[in-house]
Structures are given as structure tokens and as C-alpha cells.
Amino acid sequence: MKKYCMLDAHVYPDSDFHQEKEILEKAGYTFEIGNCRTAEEIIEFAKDAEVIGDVYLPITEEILSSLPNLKGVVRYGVGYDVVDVEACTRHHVYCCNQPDYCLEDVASLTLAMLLDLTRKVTFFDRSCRRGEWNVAYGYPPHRLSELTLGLIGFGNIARTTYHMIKPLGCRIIAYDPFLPDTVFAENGCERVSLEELYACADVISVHVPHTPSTYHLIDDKAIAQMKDGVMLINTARGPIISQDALVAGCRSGKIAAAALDVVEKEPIHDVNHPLYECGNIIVTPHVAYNTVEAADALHCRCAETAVSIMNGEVPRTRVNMR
């Protein structure tokens, strides 16, 4: 009987995948729970396996070829940067993600960093918690409708930020390279240059997937091109931004303050890291896809995803031609 693995369940430890399980059960394949933390045991769990569901686990090429039954790879989030989908592609192994299941989730925290940075919120409570009581503490606050926000990225989920954040008066810009004018003129967005948006932009937010293109894209050039006192928000990926150029551009006080909720190297446990001990950074832990309905709507389209490669269709979240 057809076969689906979930890899790396460990990742959701409260999760019963009960609507995998329904799924798959009612389309009639076997669905399977591992906690694989190695290349041998996701070979060893997986080797029967027609799709495999993975959340970080690195997929490559010793895995792909160590499979040889598998159709396809199906990504347990928005990213797919743990899989080689070149191999995929060698293979004829179809990777697929789920680029929509938490559209409202991530720019809903990409609004409250927004929020937060630009009145201070747990600056001030920092500050307050050590015994001081002053008003004037940190950087200068200014109005929202006297702020221009840049978007770096205009995909689904800079389109849903652009959206909830465009009543609060701020003017926003953004860069994306890979979308026609149609797309900007549909949704009402000024279109910018990269260079226009970093000497522009007061708050500059990330919403590109990493790809080799994209690491550092925000680096200490980047960086002395933006202007003095930006804020940065990451809730894409970590690598976009240089955790050595962002500490030092915090610290001279070129970048008045950052919020991220993807780092570089996740997860961090020292509690004396480098963004820790800068006072006017913010950091949560990959949260922004993290509430009970996108959860729910993950666990599901995932093994629909799953379902329609063992049916024999094209997935319609692929990313790769097999």
C-alpha cells in the first residue's frame, strides 16, 4: 500500500496528526509518524515510502537516491531551503510547500513588530522592569502616517502585510524584482528600486525566501546605504540578514532598532548572544506561522498535498517540474 512518512514529528510535540491520519486513511494510504534526526534514519523509516513530509530536516541528494519508491517531498511550511530540489529534480521527486497556509498568521506579527518598534513597547518595558520611569528613554517615536515602510519582497505574505498595515496611514514601498507591474498596480503599491527602498525606507521588513541570491542580502553595504535610525523586521529567514552586520549597526546606532523572528543560526540558548546583549533588538522564536488555525491548515494541505502526488496528479504547491 501507498505510503506516507511524516520524518520529524519531534518538531510538533503536541501534535496527535489526526488530520493526516483522517486523510490519508479516507483516500486509502498507510500514514506513518518518525522521529528521524539523521539521514540513516530518515533512509531507514522512509525507504517504503512514496511522499515524505519534512519540517528542518536537511533532504539530499544520499537521501533521495537511498529512496528509491519516492514521488515526492512535501514541506511542512512556506520555505523549502532544507531540500536540494535540484536533486528532486533528478530524481523526478516532486518538493512541494505550502505557500499560503499562514498568510494572515505572519503579517499579523510582521504588524505587531511594526507596532512594537515604532512605540517602543518592550523597550520601555525593559526599562521600566530595571527600576526606570522615563519617557525619553531609547530612540526618538514618531507617528506612523509620517513613516515610510519598504517591503523587501511583494509575494503572498508582504501582499497580506501590505494590506493590513495600509489603514494605519504609513506610506509603503517595495522591491521585488521577480513580479510584473500588473501585480504592484492591482494592490496600489509604489514599486521601487532596492537602492530607492533602502535610502527611503524608515522601517524595512523582509519578506524573501533564502536562496543563495538572497544571503546577506542585508549586509554592511546594505546597511550604510539605509537610512540613519531604520528599523528592521526579519519574518522570512535568518540568513537574509548579516547577524555580524546587524549587531554592528545596532550597536554604532546606525539601525535604531530591530525585531526578528528568524535568526541566522536557530534556535539560540546562550543567553550572552551577540543580539542578546544589544539592548534594541528583539527576538521571538519563528512564531510568526504559529497559531491554532494555521496549524490546523498546514497539518491538512500537507497531506492533501501528499494524497494528490500518490493519485498521480501534479501537486499544485510543486516548485519543481520532475
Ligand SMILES: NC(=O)c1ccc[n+]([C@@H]2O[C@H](COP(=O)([O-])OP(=O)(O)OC[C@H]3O[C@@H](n4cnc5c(N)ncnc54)[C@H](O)[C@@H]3O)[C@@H](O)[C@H]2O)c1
Given for the second form:
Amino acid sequence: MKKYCMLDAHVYPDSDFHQEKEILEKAGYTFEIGNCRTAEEIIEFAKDAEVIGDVYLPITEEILSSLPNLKGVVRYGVGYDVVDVEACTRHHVYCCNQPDYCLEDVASLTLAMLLDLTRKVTFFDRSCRRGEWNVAYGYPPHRLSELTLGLIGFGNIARTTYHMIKPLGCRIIAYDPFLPDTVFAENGCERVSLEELYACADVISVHVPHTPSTYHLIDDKAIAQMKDGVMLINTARGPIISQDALVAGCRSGKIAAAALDVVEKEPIHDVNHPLYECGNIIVTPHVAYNTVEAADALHCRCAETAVSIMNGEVPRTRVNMR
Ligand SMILES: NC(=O)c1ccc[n+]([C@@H]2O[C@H](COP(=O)([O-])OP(=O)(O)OC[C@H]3O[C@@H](n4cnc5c(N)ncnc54)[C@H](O)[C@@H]3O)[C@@H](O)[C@H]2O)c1
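Next up, the form predicted together with the ligand, please; the one we just looked at was the form predicted on its own.
Now the full complex is given, and it begins with the chain already shown.
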């Protein structure tokens, strides 16, 4: 019987994968859950799989060439930088992501970070707990309606974020060189160049995928072009912002504060990590996608994608052609 193997279930300790079990059983296919951590374990566990599900394990040429029945890789998430998509294509394997299961969820964490940075909720709380009770603690707060928010990337999450934040009254500008003008016009968003965005934005939020061309997109040179006292939000991928440049900017005061849901090297367990030593950085452990509703949608859609591939259909959310 055709089989769907979910490789790294331990990433979701709270999940019983009942959505996958029900959907696969109804379709007449087998579903197995693994706790793989290495390429060898994947190859052994998924040796007769038609489809594999993956959260964070790198899916490499070695793995793809060792799974003879494989027709699809289903990535549990939006980004698919852990999958070697070109190797998938060479091996006639679909790579599928789930592009729209958590748009509202990532947008709402971005909004929470915008409010937190501009009104300093976390920073005041840290200060109060040190016994300070200092209304002037840190950088000066400003009205949202006086601020300019710059979105780098204007894809699904950035557009959802735009519509969620727009009613709060700030000016919002966006940079995305790959979209036609009509996308900006239809959404009523002001399109700018990256240079304009750096020059004008009080808060910059990153919403591009991690690719070779976006690696360290924000480095020392980029930060030097930004306004003094800029605030940065990253809910996309850690390596898009150079950690060294960010820490240097936060230490010098060039960057007033930063909120990061993603960091260059995840996870962080070191309590003395350079990001934690900067008092003006907020870190969350890559949770922007994570709400009960988004998790349910993710499990269902991954299972439906696996069924679609095993049915011999062209899956809706493929990022390559076989
Ligand atoms: N933290 C989380 O939990 C979480 C959850 C979901 C997604 N993400 C990340 O958010 C990213 C964005 O998601 P999305 O759904 O909006 O993706 P999307 O594909 O809809 O949009 C990405 C946009 O970035 C643009 N882009 C690509 N390279 C660019 C560049 N160099 N400069 C400017 N724009 C560029 C593309 O044209 C596209 O419009 C994902 O790739 C993923 O890495 C994080």
C-alpha cells in the first residue's frame, strides 16, 4: 500500500497527528510517524515511502537518491529552504510547501512586535522587574500614526500584515522587486525602492524567503543606510539579517531595538548568547506560525497534499515540476 512517512514528528510534541491519520486512512493509504534526526535514519525509516513529510530536516541529494518510490516531499511550513528543490526536480519528486496556513498568525505576531517595540512593553517590564520604575527608560516612544513602517517583501504574509496594521494609521511602504505594480495598486500600498525604504522607515519588517540572494540582505552596509534609531522586526528567516551587524547596531544605538522570531542559528540554548546580552532585543523561539488554528490547518493540508500526490494528481502547492 502507498505510504506517507512524516519524518520528524518530535518537532510537534503536542500533536497526535490525528488529522493525517484520518485523512490518509479515508483515502486508503498508510501513514507512519518517525522521529528521524539523521539522513541514515530517514533513509531507513522512509525506504518504501511515496511521500515524506518534513519540518526541519535537510532533504538532500543523498536522501532523494536513496528513496526509490518517492514522488513527493511535503514541507510542514511556508519556507522550503531545508529542501534541495533542484535535486527533487532531478529525481522527479514534487516539493510542496503550505503557503497560506498561517498568514494571519505571522501577521499578528508582526503586529504584536510592532506594538511591543514602539511602546516598549517588554523593555519596561524588564526594567520594572529590576526595581527601576523609570518612565524614561530606553528610547523615546512615538505615536504609531507618526511612524513609517517599511515591509521588505510584499508577498502573502507582508500583504496580510499590511491590511492588519493599516487601520492603526501609520504610513506603510513596501519593497519587492519581483511583483508587478498592480499588486501594490490593488492593495493600496506605496511601492518604494530598497534605498527609499531604508531612508524613510522608522520600523522595518522582513518578509522575504531565505535564498542565496537574501542571505545577509541586512548587513552593516544596509544598516548604515537606515534612519538612526530604526527598529527591526524579523519573522521571516534568521540568516536574512547578519547577527553580527544587528548586535553591533543595537549596541551602538543605531538600531533602537529589534524583535526576532527567527535567528541565524536555531535553536538558542545559551543564556549568554550575544542576542540576549543586548538589552534592546526581543527574541521569540520561531513561533509566528504557531496557533491552534494554524496547526490544525497545517496538519490537514499536508495530509491532503500527500494524498493528492499518491492519487497521481499535480499537487496544488508544489514549488517545482517533477
Ligand atoms: N516565523 C515563522 O513562523 C514563519 C512562518 C511562515 C513563513 N515564514 C517565512 O516568511 C517568509 C515569507 O512568507 P510569505 O508567505 O509572505 O512568502 P511569499 O512567497 O508569499 O512572499 C515572499 C515575497 O518576497 C519577495 N522577495 C523574494 N526575494 C526578495 C528580495 N530579495 N527582496 C525583496 N523581496 C523579495 C517575493 O517576490 C515574494 O513576493 C517565508 O519564506 C518563510 O521563510 C516564517
